[in-house]
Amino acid sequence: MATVRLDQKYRALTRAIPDTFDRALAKFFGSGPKDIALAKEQHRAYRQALLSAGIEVSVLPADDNHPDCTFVEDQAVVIDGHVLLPVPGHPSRVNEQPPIAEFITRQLSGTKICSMHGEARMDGGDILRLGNLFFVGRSSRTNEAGIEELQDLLNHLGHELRIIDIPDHALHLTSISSTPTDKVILAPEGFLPKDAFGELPEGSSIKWMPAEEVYGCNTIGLPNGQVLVAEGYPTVLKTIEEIGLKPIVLDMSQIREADGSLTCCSIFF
C-alpha cells in the first residue's frame, strides 16, 4: 500500500492466493501464472518478510471465485485515519471488496469510512504518496470521477494531489513507481515524462531506472530501513543500497505473471 508514510506502517492486511490464480487478469507483465504452488510459496515468503521486519500481518482467506483477490491494495485506500473504499476499475474485481472492508472497519473502529459512488472508478494501485504529497494515476482503471472523490478526501486532510497520466502499456502508477522512503521516488525511464511528478519538496528526488527494470521500480520501504525488492533488477538493487537502505530480495515471478507487484499484495494501516 503506497498511501501511508514509513512511520505509519505497523500492520498489514494480506489475502491468500486462490486456487484459481491461474485465471487472474494478465496483460502488462505476464500472461497468467502457471505454477500456483510456487505463487503460494512466494506469497508466504512475502508475508514472512513483513513479519521479520516487525510488521503485524493479517491474512484473509482466499476466494476461488475471485482469481485476483490476493491484490488487496486496489480495494481500500487508507490515509491518515481515513479509509476510502473505491469502486475497482475492472468489473470482475468489484466483489473482492466486502471482506476487506469488513476487516478494516472492525480493526479501525471509529475511523471515517468513505465509499465511492456513481461512475467513480479507482484502483488503490494508482495512488502514490511521497511524504504528504500525493500522486494519482489517470489510467484504464482510475477515471476522472474517482480522482475527484480522492481529491475531496485529500482536501479535507490538507494534502496536495497531482495527476499523472499512465501510458497504455502500464497498468497502475504503482506498477511503474514507488517510494522506498518518504523522500525518494523510483520510476522507469521511457514510461513517464521527466516532469511528470512536478517540482518535489526540498530534499526529495526521483531515481530514474532503466526501462527494462520497470517491474523492479515497485518496492516497499519499511520503518526499520529495509526495503522489499523484487528479484532480478540489478540497477534498482544497487540504487536501494546506495541510498543507505537494506534490500530484502523476493522472488515475485508468479505474482508478476498476474500483473501483480509487491505493493499490490498488502494494505498497511
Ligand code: CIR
Given for the second form:
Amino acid sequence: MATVRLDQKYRALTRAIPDTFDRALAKFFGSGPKDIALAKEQHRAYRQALLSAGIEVSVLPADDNHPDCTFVEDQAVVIDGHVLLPVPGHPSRVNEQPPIAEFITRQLSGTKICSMHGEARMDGGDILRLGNLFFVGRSSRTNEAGIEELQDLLNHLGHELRIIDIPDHALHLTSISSTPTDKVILAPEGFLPKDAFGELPEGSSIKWMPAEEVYGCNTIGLPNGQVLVAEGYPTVLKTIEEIGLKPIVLDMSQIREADGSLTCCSIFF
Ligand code: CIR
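Can you switch from the form predicted on its own and show the form predicted in complex with citrulline instead?
What follows is the whole complex; the chain from before opens it.
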C-alpha cells in the first residue's frame, strides 16, 4: 500500500492466495501463474518478511471465486486513518471488497468511511504517496470521476494531488513506481515523461531505473530502514543500498505472473 508514510506503517492487511490463482487477470508482467503452491509459498515469505520487520500482519482467507483477491491494495485506500473504498476498475474484482472493507472498518472503528459510487472507478494501486504529496495514475482502471473523489478526500486532509497518465503498456502507477522512503521515488525509464511527477519537495528525488527493471521499481519501504524488493533487479537493489537502506529480497515470480507487485499484496493502516 503506497498511501501511508513510513511512520504510519504499523499494521498490514493481506489476503491468502486462492486455489484459483491461475485464473487471475494477467496482461502486463505475466501470462498467468502456473505454480499455485509456489505462489502460496512466496506469499508466506512476504508476510514473514513484514512480520520480521515488526509489522503486525493480518491474513484474510482467500476467496476462490475471486482469483485476484490477494491484491488487496486495490480495494481500500487508507490515508491518515481515513478510508476510501473505491469501485474497482475491473468488473471481475468488484466483489472482492466486502470482507476487506469490513476488516478495515472494524480495525479503524470511529473512522469515517467514504465509498465511491456512480461512474467513479479506481484501483488503490494507482495511488502513490511521497511524504505528504500524492500522485494518482489515470489508467485503464482509474477514471476522472474516481480521481475527483480522491481529490475531495485529499482536499479535506490538506494534501496535494498530481495526476499522471499511465501508458497503455502498464497497469497501475504503482506497477511502475514506488517510494521506498518518504523522499525517494523509483521509476523506470521509458514509461513516463521525465517531468511526470512535477517539481518535488526540497530534499526529494527520483531515481530512474532501466526500463527492463520496471517490475523491480515497486518496493515497500519499512520504518526500520528495511525495504522489500523483488528478486532479479540489480540496479534497483544497488540503488536501495546506495540510499543507505537494507534490502530484503523476495522471490515474486508467481505473483508477478498475475501482474501483482509487492505493494499490491498489502494495505498498511
Ligand atoms: C489485476 O489485473 O487486477 C491483478 N491481476 C493484478 C493487480 C495488481 N495490483 C496492483 O498493481 N495494485
